[in-house]
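Take a look at this single chain in structure tokens; it is the form predicted on its own.
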Amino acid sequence: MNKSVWVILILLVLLVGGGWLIFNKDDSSGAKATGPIEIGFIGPLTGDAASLGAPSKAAVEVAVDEVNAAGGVGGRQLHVTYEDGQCNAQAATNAASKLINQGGVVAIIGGLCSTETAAFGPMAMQANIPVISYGSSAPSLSQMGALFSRDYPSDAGQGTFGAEYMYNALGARKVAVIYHISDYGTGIKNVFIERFKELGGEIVAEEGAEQTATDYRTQLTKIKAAKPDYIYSPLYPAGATAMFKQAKEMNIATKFLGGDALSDTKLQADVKSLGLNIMFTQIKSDIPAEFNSKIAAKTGGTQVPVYSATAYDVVYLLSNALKTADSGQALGTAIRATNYDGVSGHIQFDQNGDVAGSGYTVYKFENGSATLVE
């Protein structure tokens, strides 16, 4: 082989090798260091509780825009992929699978419904991806794992508060319970019943229904016959709407006290004309009017669910954690080390990833919206 051929071969090797380095430089370092930080979001964007999920998504979008406009995290922009959990176990599992296997996310914000989070959480834990819920409150989620946290309080507190309010403030002694057989409904129901009995109250009927149920007449017939002072109703919005309408048809005049899922604005509007006495419990919050106006302007709505504030805060606490850890267990640990004052209040997690609640309050349905009782 002559000298000129050798020179040509050497030049070809240099060109090919140099080109490979040029075109793969970002793959080995640059893109990972300067590309967007991928985050997943799961919440009910359609179906039951969509009127709670949509404002939560809007709040995340607002927070992400603010963080990115301020330079992102270490110069990297946040990019969120939004998936519809439908307040449904299978939909949430499918959503998480897509985020984990195709989206390359470092963390998942969600779900809102406990049904969603309980379904996809174990998959995320196995994939070493932290999960931060902005609305799931089932007490059982406290045992999810070291990579789980939530800035919305466990229903261990809400169920206790509901029982004490029912017994002490409302003077109820005989209570019937109608609930959804779900992580949320069953969890809060169990806490409520245990505490109400401890106080000396009597549970005269305990009726469960599937979350997808549309006919509650069998359960309501038994409850009506039990003649309770009050009916405790931890139900998701679509089921609660059907149940309230059927209670009206059956001439049930008993007063209702539900959980925070009844804060759904569509539900309140849908049962406006029924004339039933309905109240619900919700976490106390001193959310700034400026924040409410900002989210209402984005959604075109008039009422801003409390979940919007907790979803907004998750973006900021996650952004702060990402400054010291980029993924996996380190990121989960950084999240749990949070000590942050957000629009929803002070956020600090315990050993289970639960945030301390600031207490609860009571609202009543009035003229198609919620009015503070105390």
The other form holds:
Amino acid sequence: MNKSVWVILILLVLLVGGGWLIFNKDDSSGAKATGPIEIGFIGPLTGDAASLGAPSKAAVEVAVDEVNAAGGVGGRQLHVTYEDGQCNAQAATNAASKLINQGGVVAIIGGLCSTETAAFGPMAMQANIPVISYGSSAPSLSQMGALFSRDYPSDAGQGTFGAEYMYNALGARKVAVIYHISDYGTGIKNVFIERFKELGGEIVAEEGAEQTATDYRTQLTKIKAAKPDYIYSPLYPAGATAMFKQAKEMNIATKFLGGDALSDTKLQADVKSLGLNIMFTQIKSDIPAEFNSKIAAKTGGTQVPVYSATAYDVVYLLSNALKTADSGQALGTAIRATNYDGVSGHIQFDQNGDVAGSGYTVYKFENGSATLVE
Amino acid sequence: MELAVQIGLNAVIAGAIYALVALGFNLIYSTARFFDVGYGALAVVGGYTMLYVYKTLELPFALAIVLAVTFAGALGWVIERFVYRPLRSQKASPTVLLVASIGVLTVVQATVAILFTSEFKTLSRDVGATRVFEIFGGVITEVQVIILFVALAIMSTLGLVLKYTLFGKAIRAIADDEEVARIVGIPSRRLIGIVFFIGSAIGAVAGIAVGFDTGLQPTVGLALLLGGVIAAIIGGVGNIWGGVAGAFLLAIIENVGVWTFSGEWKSTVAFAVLILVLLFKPRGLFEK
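Next, report the structure of the form predicted in complex with the partner chain; the form predicted on its own has already been given.
Complete assembly follows, chain above in first position.
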């Protein structure tokens, strides 16, 4: 008897409490029109590309503070919820579902890794929430849909540029490829190989590894035996650290050309002592020095990856779009209509939500950081 | 020739690490009689404790190893004492223990990720300074040579201890039949605790080896565990030497697989072999 009384009491409390919560929530959503505009952010705050994600988050924070200090959008402040996509599909999907279902966001800034964006993108599209990526470059993302845009150019261009640079500027004829099996690695590798063969070059080895792999020895053994002029290595930073270390241990003296993910400053510092010859391609951008020092002051670091600039610009182009549309399809259309000069360059989207980009440049690892080659 | 030598060396190194994992796993499995997934997490704990005491606190190498291995062993003992033992004394089925051990894996892995972030870390203090030896055109690093010898030493010691000491005989008795062992006066509970300590400590050595050889991430435990478990199953679960043989066999198959096909097929080849072995030899190649 006593027990059932307690059970009923607890149920009552839960019912009343729950009812109050729901009622209360209704109240707050009514007040939302004047409250802050909720925006989500997804990026690799931990995991394989954390050292690229953290400065991007810092750049978004800086931009949001600036927009809010200048009065916000139509009198409303921007409020960003930051979620960790960990550069993997599962975490990015969880992050997005939290933002969409609990956060009530009108748009998502992110992700950085193509793996993240490819995973949570369709879910956001279904929920009618525009997504603007500041770093995902997989060519396949161009087919995401009308609500997707990115101010970071597709790798269709980067792979082609890499192949042409290899063949023409570096004079490589026999190239080995080691890549991560992911939206990023596989995407850029396919474009590279196609263009390199078209130019008349030969691919002497093509070795993939899972993004989480830490043992690249067998792949490197095969690559070493194939005696390439150059090794093309579109890898994410964590795997690249292990791969470079093992390449050094196996006495591989061949030079490397990687993709933009190698712009990771932690990676550059970690492999400094190996003394390998490593270069990577990156989008060309004249990012103002004052912007970089602003972000560096926020992160406490010295180097600012290019994703900080693109992430910073996303906040501004999103707040411009929010001036004309609140959410959903209208906001997507307003974003696509962007015509804006940001710190990363001129931003205008084509029918796939891609930016033309201003071409690519090549950097070289030197003394724990990277210097411009040309 | 060069290629074959290098592939062989790669296989031997990978095999040594799998063998260590398989050793600890087998030891725990044959006494406690359940599939301990949490064991993978203890390898990670070993690696990360080493990271903390060796790289952060900068203690001397030998002391750091002892601390890391002891800590992981002690944690293994504590987990057995406060999670698995209460479950076993309530006559929980091996499935319940398996599920509990998945819980242990998740909790430990998440804790490590919170404490150390999930970024990739390597244990070497100076990455470029490793000495490299050349053997018939293939290369092997100093670290890998050490790993190989440590693994062989642990294997032989464990083999000898199990065969010739009173402790070893008691463990084998528990493995055969815990109830009978207890009736004849073997303190099985206390011994199972010790087995968890030793097994976890061996796992920790594997975790530390991986940390020096390639690098650590909190999630590396499950991959390590899978390698060790496949090795143990191929070799015959519960058979210490079978597990070691299975480990080297698995490593050779993986590496030759990557050589013949290409890198992305590594785990596909490994698991295909596992399925084949199970189909034709359900109790492993070297039945107990």
